[in-house]
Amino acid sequence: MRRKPKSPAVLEANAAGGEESEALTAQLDRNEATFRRIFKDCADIVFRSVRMDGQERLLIVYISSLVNEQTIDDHILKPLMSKAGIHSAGTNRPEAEALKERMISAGSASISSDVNELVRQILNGQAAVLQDADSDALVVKADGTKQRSVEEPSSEPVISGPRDGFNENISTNIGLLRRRLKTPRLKMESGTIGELSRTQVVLAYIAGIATEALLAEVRARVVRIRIDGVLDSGYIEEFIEDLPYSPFPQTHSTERPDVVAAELLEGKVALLVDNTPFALLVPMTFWTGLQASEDYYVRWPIATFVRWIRFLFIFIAIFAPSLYVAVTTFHQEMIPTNLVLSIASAREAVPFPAFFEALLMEIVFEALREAGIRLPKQIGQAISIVGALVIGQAAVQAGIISAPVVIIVSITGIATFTIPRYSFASGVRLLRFPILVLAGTLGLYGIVLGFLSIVLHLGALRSFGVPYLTPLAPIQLASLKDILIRAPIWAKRHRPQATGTSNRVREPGGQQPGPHRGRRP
C-alpha cells in the first residue's frame, strides 16, 4: 500500500509527542465507535453514514465548523451517491484507495490507518472517510474556516514598497513566500507543537545558502519545545533564544513576506506559526533591528541618510532624559549660564528634584503610549494626543513639573518611534529606566556606566551562535556596505559573512549603471 510520503522528521518527532499508535480496524461499527468515544461531548462533530450502490456502507467524519460543508457535499457525499460500487474484478487493491483514485474529486486526498493520526487531520479540518471490510480510511482536505483577507501589515507600514502582510493562515503565508521565491530550494519543513494546541509550525530556508550548522540548530531548538499550546509566534521565541534575560530580541519577528524573503536570500531560516500573522526570523542581529523594509526600496543615498538619523536617535531615546538629569543636578556647570539660568527658572516652582520629574514624566508617557493601543483604533490615537497635550500643559501651569523636562521627555518618545522594529523598540524603551536611575545617583559617571553595560552586554550576546554586534564586532568589512550606509544593490555582491558563508556570491559583478554599459569599446 502506498503511503503518504512524511515530512522531514526534525520537526515531525515533535508531532508524535509520545501518543501511542492505535491502528483501525476492518469492522466500521468499531471504528465509529473508537471515534464516537474520542469526541464524546463534542458538539460540532459529524458522523454522516452512507450507503453506496445501497449496499456498502460508508461513515463520513468531520467537524461542521472547521470544514467546508459545500466541499463535502460537492466532492465527497455525490461522487459516492451517484456511482456505482467501486470493486474492481481481479485487483486486491484497498477500497480507501480505490475511493481515493476513482471517485473523491477534492484536490487533497490521502489514506490512513492511524486513529491517533485521523483525529488530528479531523481536527485540522480534514474529512475523513471509513468503510466496511477495510482497515484504511481516506482523508480529504476540506479546511473551509474564515480568515482574514491578506492586507497591509498594521505594525510595519511603508511608504514604498509591497502592501501585502501574513495573515493567520499558514498555508496563505507559505503561498506568498513561494510567489517571492520561484525556486524548489525553497525548502518547508513542517510539524506540530503544542500538546493539545497541536499548532503547525514550518521551516522555511534556501537549501545552498542557509548553512546546515544553523538549519541543525534550529531544528535542535524546535525539537525541544514542550509546551500544551501554542497561540502565537512570541511563544516558541522565548524558548528558542540565547539568552532570554536580555531586553534586546535574538528573533525578528515580521509581518512582511517581502522582508522574510530578503533574509532567506542571506542564508537566514524563519519559523512559520499557524494561526499568527508574525513570523520569527533568525538569526537577528543589533543592526536588523535599526533597518526597515522600506531601506531598499528607496534610493541609496536617502536610506542611508536615514539609517544615521536612527542611529542618532537610539541614542537620544536612551540617554536624553539620563542626560538631562546628570546635568541639571550633578553638573550643571557643563551647560552655559543661560541656559542654567533658564532651566532654573522653568524648576523655580516645582517641588520635585528633576530625577523624579522625569521618572514621572516617562512613566505617565509609557501609560500614554499603552492606552492609545489599547483603546479602539477610532479614539485612541485622539485620547493619546488630547491626553497628552492636556495633562502636560496642566502638569506644567500646576507647578509639578518643568517644560524642559516635556520637552525631553517628548522627544524620546518621538526618538523611540523612529525604530522600525516593535521588539527592538520596546527593549530600547526599557533600558531608559535603569540609566535613568544610574544618572539619578550616579550623574555622568552613572551614565558612563550604564553605556559600557550595553556594551559589554551587546558583545556578548548571540543569536543563534551569530554575534549581536556583527559585522561591527567582529569587525567584517565587507559586510558593513550594508551597515553603516546602504550600499547600491548592484553593488552587493556578496552575502553577509555571518550567515551566507554556503554561497557568498548573490550577483555579478560589473553592473554599475550608466550611458556606456554594455557597449562595446
Given for the second form:
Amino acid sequence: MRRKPKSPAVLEANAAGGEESEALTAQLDRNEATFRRIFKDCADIVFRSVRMDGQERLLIVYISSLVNEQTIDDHILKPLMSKAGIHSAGTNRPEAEALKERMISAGSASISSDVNELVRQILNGQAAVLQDADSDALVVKADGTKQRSVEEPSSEPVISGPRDGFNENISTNIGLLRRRLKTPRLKMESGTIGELSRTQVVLAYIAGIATEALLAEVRARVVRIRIDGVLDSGYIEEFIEDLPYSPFPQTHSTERPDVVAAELLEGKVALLVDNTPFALLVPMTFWTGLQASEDYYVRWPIATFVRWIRFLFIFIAIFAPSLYVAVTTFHQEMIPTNLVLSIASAREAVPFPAFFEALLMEIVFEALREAGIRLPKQIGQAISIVGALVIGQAAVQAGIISAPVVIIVSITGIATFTIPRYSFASGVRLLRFPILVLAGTLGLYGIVLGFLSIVLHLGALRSFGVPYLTPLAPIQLASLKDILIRAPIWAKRHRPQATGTSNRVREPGGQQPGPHRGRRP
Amino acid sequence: MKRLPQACLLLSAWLLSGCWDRTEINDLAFITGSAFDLTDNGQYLLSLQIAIPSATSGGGTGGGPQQKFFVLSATGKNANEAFEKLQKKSSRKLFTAHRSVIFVGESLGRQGMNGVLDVFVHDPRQRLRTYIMVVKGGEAREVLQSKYPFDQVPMEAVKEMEGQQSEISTNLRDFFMSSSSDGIDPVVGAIEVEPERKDSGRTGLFKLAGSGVFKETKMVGLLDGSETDGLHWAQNHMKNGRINAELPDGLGNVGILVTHAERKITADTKGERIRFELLLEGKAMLFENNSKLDISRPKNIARVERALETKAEKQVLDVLIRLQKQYGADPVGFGLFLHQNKPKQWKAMQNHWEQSFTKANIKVVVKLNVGGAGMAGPPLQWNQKEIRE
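Just the form predicted on its own so far, so send over the form predicted in complex with its partner chain.
Below is the whole assembly, all chains and molecules, this chain first.
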C-alpha cells in the first residue's frame, strides 16, 4: 500500500463512501433548506437561529443528543450574542475564519464548505455554524455524549496492577493510552469504518518500534473492510484475521490500557474502535493467550510458577475428559488396580456409556456457564445452586451420572478459567468436544490424532505474518525468557524478536539489583 | 478439489485404524489373582479371584461387611479350556490385565508347570509383571479364598508384600528368563495359608513362607525363611536385610540392618574341581545391642562384626550346600557367571554342568562394615560400671 504523507488520512480511504460532494452556497436560506432536507424526520436535530447585533443571521446546526449543550451555550451562543462582536475589517459581517479566530471560545474548531463533510461532523457530535453570505461554515467541537466512567474491566480482573479499563468512548480510551506513553512517537492513525455507522477506528503504534511491514499490513487489511456498521471490535477482528476457520483467536482483544501499552512497547499494533471497550492487538501468538497482565506486576518467580500452572491446565482443559473416557473404555489396564475398582464401583449403576456421560456433563457445564453470563445477577445465584446441587450431587446420587465424571468435568471447568484471555479460552473450550468424540471412538489413539492435528494447526497458523507459536516454533531462544519463564524485568533487555525487530534494545544491561550495585570501585 | 481427497485420507485414518474394542468399565470382571491346582484325575483346576467393585467403595448403602471378591473355579485339560469355562460362568468379560499374582499349588509345582505357563506368553492381555508364587503345603485356591483386612482385594496385599522385596519376589518375566537361561534356575516366592482359627470363624490369613526352588519348570524343593534370606544375599538381591547374631562368650546378642550389600563371585576352574568363592560385602547399621558392650568403641564394633560375619557366612553357606547337594539347583547363577565371564571353560563343561555343579566347591566370605552405632553406645538400661568397654 502506498503511504500517504499525512498519516491520519491513511485509514480514511473508504470514509467518503462514494457520496458526491456538494458545496455550500453563499445563501443561508438555501443552505438551511439543504440541511433540513438531509436531516428530515430526525427529531434530535436542532437549527438554532441567532442574530448578531440584531442584524446578521447565523444558524447553528447540531444534534442535541450528541452534543454538550453547555458547550454550545458558553462557547458559541454567548460570544455571538454579546455586544462585543468583532467584525472583520471592511464589512459588517464576520467571515467564518474571523468567527473561528475571534469569537468562538471552543478549543477545537475547523472550517468546511462541503455539505457531506458538515453532515458527517454534525453526526459526530459537532456543531456547525453557518452564516449568510458565506459559503464557509465553522465546525465547533462540542460533543458530550454520556459515557460510562472508567472502571475496572470485568473480563480481566487483577489483584495487583492498574484497575482502569477502557470504556465505550474512543477519546477517553486514547487518553488512557496517551497517559501511559507520553511520547509524540505514540502515533494514532484515525479513520472511519462502516457505511452507516461511521465508526471511528484508531490505529495506535509507537513509531520506531513497530515495523513498517506490520503497519502496512494492518492498514491494508483495515482499509479493505466494507460493511454497513461496526458495533464492536469483534466486527473488525473477523475481517482482519489470517485464518477465519481457526478456533484460536488471531488478534488479542483486551479492555486494559496497560496491556495495550505493554504490547505497543513490544512493537505490536493496536486498533481502538469507538463504542467498545475492547481494543485489538496484533499480531497475537499462542503464548499471549497464556500471559496475564498481572504476570508482570508480581515478582518473577511467582509469575513463572503461575505461568507453568497455566501450561499444565491448558492441557487439562483440552484433554481431561477425553483421557478419562479413553482410559476407562479402552485402556482399563492403564489404571492402577485400586483406582479401576473405585471407578468401576462408581459406574456400577450408571446407565450411559462413559463417553456419552462425559459429553452430557460437558454440555451441561457449558450451558451452566452460558446461563451464568446471560442471566441477571439476581438469578445467577439460583443457577449456581441448581448447578452445584442438582448436577453435582443429586445426579450422582440418583445414579444417572457417576461421580468421577463430575470430578473430571469440574476440574476441566476450573482449568478453562485459568486461561487469562477469554477469547483464547473459548477456543480451547471448543476443542474439547472433537477430542472427546475422538477419544470415545478411538481411545488414546484418537486423542493422539487430535493432539497432532492441534499441533499441526498451531504450527501452520499465522497472525499478521508472525507464526502463532513464535518464539517456540520457529525457535527464538532470546525471546523464550518471556514464555517459559517470566524473566525479571531487568533481565529482559530486548524486545521479542517477532515484533520488535526494528528497535531491539529495551533497556541497558547490568541493572540486576543488589546491595553493592553501583558502589563498587 | 484437493480438499476432498484430503478429507477422505483423514477420515480413513479415523475409521480404518484404532481400537474398536471399547468396553465400559462396568462390563468387565477384574481378575485380581489366579490359582492353578492339579485335580486327582490329572486335569488343571483354574480358580480366579474376581473383585466385586460395588463393595470396594465406601459409599455402600447396605449394612454389614460385604464380600469384596468371589472365587470361580473350573477344570480343564489346559488353562485355556478352564478359562473358557469360567467365562461362561461370568456375566462380565473376564479382564486379566489387573491380575497381580498367580499361585501354583505345591503338588502342581512338583509335577511341573509346563501345562499352565504357556498361556501367559501367547495371550496379549496377560502381563509379564504378574508375580508368580508357590503355595506351600496346600491347594493354591485356598489363598484366593482367604480374606485379608487391609486392602480392597486380598491379592493387592500379596502384591504389596512382594513389592517390599523382603523375600524372593519373582514375576513371570524373571521366571521365564531364568528358566530358559543356561546356568541359572528359577526360584519363586512361597506363600502359606495360616491354619483356620476355629474361634474367630473366619478363614486364616496368608503369610510369605520362604521360597520354592525350580529346575526348569519343575519345583524341586522349598526353602524356609532363613534360607531364603541367605539365598537373597547370594543372588545379590539383598535390600534392607536383617542379621542377628549371638556374641561369643555369652555376651548377649546384636542385630543389624544391612543397608548396602554387594556380591562378588570368583571362580577357579583349574583342575578337576571347580572352586567358587562368594564374597559378600555389606554396610550395616546396628539396630539392637543386647549385650553389655559399649559398641561406640571400635574394638567392640570389630568384635560384633566378626560374630555377625560368622553367622552370615554359615547362613549363606547352609542354603548353598542345600541347593547344591540336595536339590541340584542353581538359583544363584554360578553357571551363568561362568558363561558370562569364562566362556571357554563354560563351553567345555556346558554339557555336564549339572554334575560338575554338584561337585563344585563353594566358599562364602562375608565382610560386614557396621557403620552406625545407632543413637546410643551401650544399652541405656545398664549403669556405667556394668558396661564392658
